Amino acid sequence: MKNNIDHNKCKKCKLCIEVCPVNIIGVDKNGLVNFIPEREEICLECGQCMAVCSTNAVKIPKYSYKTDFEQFPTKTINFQEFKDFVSTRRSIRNFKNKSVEKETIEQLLEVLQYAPYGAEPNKVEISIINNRKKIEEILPATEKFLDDIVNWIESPIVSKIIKFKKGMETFNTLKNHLYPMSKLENYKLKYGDRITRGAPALMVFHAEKGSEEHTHNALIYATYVMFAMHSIGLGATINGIVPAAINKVNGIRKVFNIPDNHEAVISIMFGYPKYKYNKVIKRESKKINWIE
């Protein structure tokens, strides 16, 4: 089955023409709003022209105006109400002891129905360690990476390699943020867990190796996830090491079942927050650059 207008319903409002982002559809001949079929194969699937149709004629295979399309909320909020509620997020990383409920996970979930993403194939997959006995089972392994990272940062010709297989970015984030922490012991069992931090849970955001826009998307997701956790009282970090010990170690890869094809980009650590702040804390202002 083809993308499809059904003329029928079909108001010529031409909406449908002006959104599509790849311009697919036009008038043809015959004065109809039609799907171009010499341009139809690069069609985003994004759904633009089926959510702006307000007669319900735009037909995608994909999209269903039953099951896929909601009416827009008539209650939103403005922009102090937004300002105060991301102003509120904190990073925590002291959680109580106390798991987080199955049912309130799959709430969060929801919101990624809403969240937007790069390039179809979508091959994000995001695995959920709801058990905090899963979670120390990679903490002696992940250990031993961070040291790792501590004799690969000081090997002249290890640094090399990272710098060239992996980036500037990547080898940077490792001497200069990671290296002096692990160097100082920061991440050793020995202290307690200052990995995971003694999250109850995990969430871990990966994809095929290579797949279409694949970073960008489980960014997005986390970004969704995250706020989403804020909005029902629970407590989240980005953390970033939990990832880069999935890719480098099988046996982390293996106790959290990541495909081998796959690669972690992201995770959350989630739960009860242990303590509540009293005040907003104001980061330095972002460098703007004007050019008008």
Ligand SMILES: Cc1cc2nc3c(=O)[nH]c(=O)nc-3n(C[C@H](O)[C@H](O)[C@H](O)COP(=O)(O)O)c2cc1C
Second form
Amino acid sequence: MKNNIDHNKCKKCKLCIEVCPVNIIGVDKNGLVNFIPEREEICLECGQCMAVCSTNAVKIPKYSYKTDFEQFPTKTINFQEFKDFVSTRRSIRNFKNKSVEKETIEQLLEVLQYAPYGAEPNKVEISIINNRKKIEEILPATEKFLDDIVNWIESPIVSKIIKFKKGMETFNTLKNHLYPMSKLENYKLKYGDRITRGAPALMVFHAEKGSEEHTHNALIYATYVMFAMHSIGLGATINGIVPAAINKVNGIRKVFNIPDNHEAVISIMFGYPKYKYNKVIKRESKKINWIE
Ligand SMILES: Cc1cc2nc3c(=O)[nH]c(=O)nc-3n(C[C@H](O)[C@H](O)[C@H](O)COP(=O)(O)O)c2cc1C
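Here we have the form predicted on its own; I need the corresponding form predicted together with the named molecule.
Expanding to the full complex; the earlier chain stays at the top.
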């Protein structure tokens, strides 16, 4: 079945035409609201045309009014409530020795249905390692990867290769962020697990290499999930080391069953927090450039 409009239901309010981000709905020569056949192939399948329609007249094959739409909640939060919520989130690196129930994780992932995404097909996948032993399996190889960073950055030739192959963002992250910490043996396992912080669970966001917008989509998804975790009292920290190690060290992706043609973008380590924070941290404002 193709995109279509039920003209028995259509009130010709034309809101679907207004909201369509790719302008594939119009008024045809008979004065009916219809999908424009030669433009349909660029449909983003975002569902906005169906969501805005008050008479359920619009239909795109991917969605059903029955199963894929919900009534608007009667109450959402105001700005102050939103600010209070985000200001009380902290990166949690101390966890109770308690695992997270699978049903809880499944519930958290529901928020991803409401997240924005760029460019279909959206190929982001999520691997959930809800098993501390499996997480521990990757620690020695990750420690070695972090040790190697010291040698790479201290070698002018390897530094050049990293800059050329991975770009300046990766090089600067390694040189200015990870190198000084690795040099000081911060991540050495002899001091304990400072890589995944003893977290009982880990969530890795990954996608087929080169797939459209996957980096941005994965980061937005991780942000949504992190806030969902905060909302139910779970502690979470975005972890950039694990995905870097997954991408660099073959053995690690195998432990987590991440396909060879996938790139890990970001991960979240999570569990029940051991400590409560007393204060909100107010960080310096970002540099804002106004054009008025
Ligand atoms: C892209 C990214 C990567 C991060 N990687 C790590 C990491 O590997 N290990 C870690 O302990 N924290 C990591 N963090 C958490 C930051 O250190 C943390 O967000 C920052 O210190 C601010 O603290 P807050 O989250 O409590 O506000 C990462 C955060 C981001 C956004």
